[in-house]
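Here's a solo chain for you in structure tokens, the form predicted on its own.
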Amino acid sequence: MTGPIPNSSATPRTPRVATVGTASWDRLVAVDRYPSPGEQEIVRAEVSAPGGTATNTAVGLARLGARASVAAAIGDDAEGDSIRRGLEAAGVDTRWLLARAAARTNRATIVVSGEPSDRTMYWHPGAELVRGDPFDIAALFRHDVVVLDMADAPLRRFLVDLPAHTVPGARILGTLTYLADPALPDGLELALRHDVVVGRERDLLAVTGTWTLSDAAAALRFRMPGSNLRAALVTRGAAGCRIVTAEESWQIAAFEVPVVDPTGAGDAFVAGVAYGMAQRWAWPTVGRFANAAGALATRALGAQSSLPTLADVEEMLANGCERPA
């Protein structure tokens, strides 16, 4: 599968995509080697800048060339205003960005070490959208993707079902991060609200209550027929990604990249997800796409640093430069 991708650059669509849920400020700093307990281990490097998974992911729609929104909650501070800045300066569309009175913007402290080759995150919470924000619904479902990634349940569960109620043609993508909570109580039930679903393996084990990804692959299958779902993507690290749908079934592979940070990279892979499913493409074609997308944004160190554009993805996927099966 390699070689140019369908309706890319040669042939121009632009796809219109919203993102709703977090946003937040970033303090990344990059060690050799993440410490034991009572160690110490000097900083190589640090990063102050954008961070958020609505926020990210808009980002990266926009460097693909989407028409990207978002909608979510800062802080009337300092770093809520950067937030901001950058976003526009990306060319993503502010009107849904709430500035919430005397809140503070979410940051993380994001320490990023070299072995293992991982991040390990902190997280100070601050302002989240929740039922009862003012934003456009309207609006908001004449995109042609609507990407899902929200703390706030109710609001979630509010959003999953205005589709057929409002603009039936709206396609609702929807990340597991926060369905995997044990607090949740329905939160495959959630899951089956929307028409796909991108998350890591844990999270969906998680969601299923069950114990391989084979078993969670069975239980998605199972519930699947009567549902609004159609396909779900599991992110599985240095394996690629398994795309599951109620008949089919892919593992595609990952690509070769010297990672710097990981930071960002499952919101890359969820921009590519929602940029492949605008232009209508097969499932086998997405996640080679969002693949490629994850990869690159692993590049630097911060979340929207090294976000790849739409010429870069078109490089690494012609270059074939996936890992060994």
The other form holds:
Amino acid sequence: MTGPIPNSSATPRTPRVATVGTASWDRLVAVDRYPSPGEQEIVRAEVSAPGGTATNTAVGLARLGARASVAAAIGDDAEGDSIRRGLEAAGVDTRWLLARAAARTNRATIVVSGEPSDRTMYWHPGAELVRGDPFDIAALFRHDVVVLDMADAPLRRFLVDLPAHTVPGARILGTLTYLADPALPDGLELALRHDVVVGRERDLLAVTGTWTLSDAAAALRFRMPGSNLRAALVTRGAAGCRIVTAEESWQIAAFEVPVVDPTGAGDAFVAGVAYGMAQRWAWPTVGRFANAAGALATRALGAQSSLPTLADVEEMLANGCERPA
Ligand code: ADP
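Now that you have shown the form predicted on its own, what about the form predicted together with adenosine-5'-diphosphate (ADP)?
Once more the chain from above appears, this time first in line as the rest of the complex follows.
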């Protein structure tokens, strides 16, 4: 597929998107390759920076020009303060950023390798948003799209059950990361209660209990009639993405990009999908836009450092440098 985004810059509407989920503080170290156990490797670069999926996606949306709000928990520590300042500097509404007393902010230590191009994450758990934390549900569902990406399953169950009874127009995009937890008994049932799900191929296989992408697509299609779910977008790194709806399926090629660090590419992709959903673009257009946002986010060390602007994405779409399938 080639061609510009329909009405992207001509559209008068500014998408309004809320993300609900995880904030963290990342420490990233870049190495040429992963050492064998017990061996050592030279650190080529090191960065400490804000991360966390919900906060990365909110910043990604703000860079694209959306009105973004984030609901997440931080600790009452220096990392939490830095995350808040970073979000505010990016223009994200932090009304629902909850500083939990006497708690630490989530932290991640991420080792990024050049060859293979990959990242390995060590997670230091801290404050998470949970069911019962105060935020304004009615205002949340007044956004065009609400992105759910939280660790707390009771909060996810509560939020996916609400809109049908409160704001029927609210559209919910859910990520699969936490739904793929083998200890979660109702991961697939929860996935089906979102309008759209986005996630890595291995997470979709775990959620659907299948071994191949085509079996996973068939399992979703079997359950889509009678559920809220209209589309699943499966991220596939340098292979782009696959989109599955009840009637159709598309494989959308990734863009050629010099990859420095893939951390945050998935969050940038989610931001692109939410942006496209708010504009009500056709699915292949959404997939191509999100692929460009994901590819551009790999250009620098750190999850938020290379999140693209709308102009960056439009330039990549116009140049059309897709990788061969
Ligand atoms: P995650 O960051 O969640 O592991 P992926 O690595 O699949 O997710 O990346 C999300 C999206 O970002 C991909 O579907 C693709 O569009 C884009 N992307 C990621 N890595 C690359 C790459 N090496 N080249 C081009 N695009 C990429």
